[in-house]
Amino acid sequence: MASTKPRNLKEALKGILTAREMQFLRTSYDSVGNIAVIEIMPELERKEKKIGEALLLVNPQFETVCKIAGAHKGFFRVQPVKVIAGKRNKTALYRESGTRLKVDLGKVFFSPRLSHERERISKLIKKGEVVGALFAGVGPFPIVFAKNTEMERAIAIELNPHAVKNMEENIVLNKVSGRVEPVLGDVNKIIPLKYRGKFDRAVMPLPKGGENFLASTIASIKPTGGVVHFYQFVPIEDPFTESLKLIREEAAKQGKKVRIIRKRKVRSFSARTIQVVIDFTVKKAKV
């Protein structure tokens, strides 16, 4: 009698992992791509690899998986993997609102969760817009914003050279050369010096610290007005207060006015925390 397929990861450990160590296993995983990237804990370390075999088993449309074999640490905020399971490669290649994209994994920091957000914003950007695209990493806001909008150009920043490297590769992938810009360097210090003022809309996935530069995000956005998409790690039970003031603050010292579109919360981050995005109009006040 042939075998049955199991259904999800539990079943397929079953008998391979004790019920002592069943409590232990982590089932949510991130799908990029080709790639499957899971969080093992430490008492199911040395059952690693079984665990991945096991994944590939159930989802065989994945061909690696990696664990997370580190929280996000160093400049660029990159998060280290190593493969368990499947061939040895850590370039996964993930499709999403009709792009391709590749992304180096523990080189370069990148997120398959907020592709809703990039579904979202695509619907909001008009013909004919600017937008900045900072904090780009391999390009996924930037290059689903020129495959799905009308906008004139993306100018996307990013400070990591080698997610910049992967940025030029899929901006060359997806045919979207002259409509996305890619910029190597430190968006407080790459505005204020070439783009104050030119952006209709600007967005801010920062993985932490965005309220760092929202100075130089409002200052991007033209006179005659446009909108911030900023994103921020906040305490899940006063999510909204402290980002609404530092917004406002930050308009005010640069004499601008704000209008608040939309507040909402993102995704969980941990048993406390939550990334929530507010999304706000900026223009010149009237003196």
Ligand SMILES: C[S@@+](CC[C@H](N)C(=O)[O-])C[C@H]1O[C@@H](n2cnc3c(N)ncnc32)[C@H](O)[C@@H]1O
Contents of the next structure:
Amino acid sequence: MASTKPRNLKEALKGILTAREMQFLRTSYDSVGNIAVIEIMPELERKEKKIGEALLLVNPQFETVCKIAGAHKGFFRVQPVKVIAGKRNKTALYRESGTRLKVDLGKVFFSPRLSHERERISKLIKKGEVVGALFAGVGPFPIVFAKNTEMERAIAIELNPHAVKNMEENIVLNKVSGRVEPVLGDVNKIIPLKYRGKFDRAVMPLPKGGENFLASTIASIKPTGGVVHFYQFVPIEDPFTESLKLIREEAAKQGKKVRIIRKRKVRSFSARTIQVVIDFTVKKAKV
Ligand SMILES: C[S@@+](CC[C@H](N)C(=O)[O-])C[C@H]1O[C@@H](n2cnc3c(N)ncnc32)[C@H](O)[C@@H]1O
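Give me the form predicted in complex with this ligand now, not the form predicted on its own.
So here's everything in the complex, that chain up top.
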């Protein structure tokens, strides 16, 4: 008799989880290429292997299921994960916009959730631009840009040595050596040392605490002008006032003129918090 594939996780776990246990089941998960990452509530830990196997049955494109094994930690925003089903492998191979990215889950931060932002910004980048890809992680922003635009090159600054190692591997994997330059270090130290006034565009995907890097980022833009893409987690009831004030204050301190090109919600984060992006141009004010 042909067996029919269950349509979803709940259906696959019928008879395996009790009705009470079903209430604790999280049915959403993150997909990072060949690996799914799911949250398992403490009430279901005893059955995590079964849940992982059910997820593989419903989604045969995955080879491995990991569970989240702790909160995002420290400056590197690394989230520990543990394999609960499938191949015992935590290196994901993720594909986006013609690129392939190797991601060592549990050692680096990576999120597929800003893929539409990478695509959007790729369409804005002009031939010959030098782009500051700040907080670059394993390289999704600069490598998508290298593959999909005529930029000259991206300087990709990242503090986590393991993410820089993945980024170097990804640069080779995607054949973009020479157009993406990985730099290990702190944005606030590297820019003043080497990249003041050097970028046509800078991307700041550090949603928590990005404001602490506005001064360096504004300083990194060429005196003749350039664009900054600034991401923030903000309160839903007043998403832009504070961020706009910070941008204008910092530009004024540096004797620069700012024009807000676009401000909009990127995604919901929690009941009261959303992620937004503000695109602005900055250039030296005439004296
Ligand atoms: C939210 S993640 C974004 C990673 C990547 N751009 C992506 O979209 O997947 C922020 C990254 O910034 C790095 N980071 C944190 N503080 C930093 C700093 N001061 N200078 C450079 N990188 C930093 C973290 O290690 C992490 O990889």
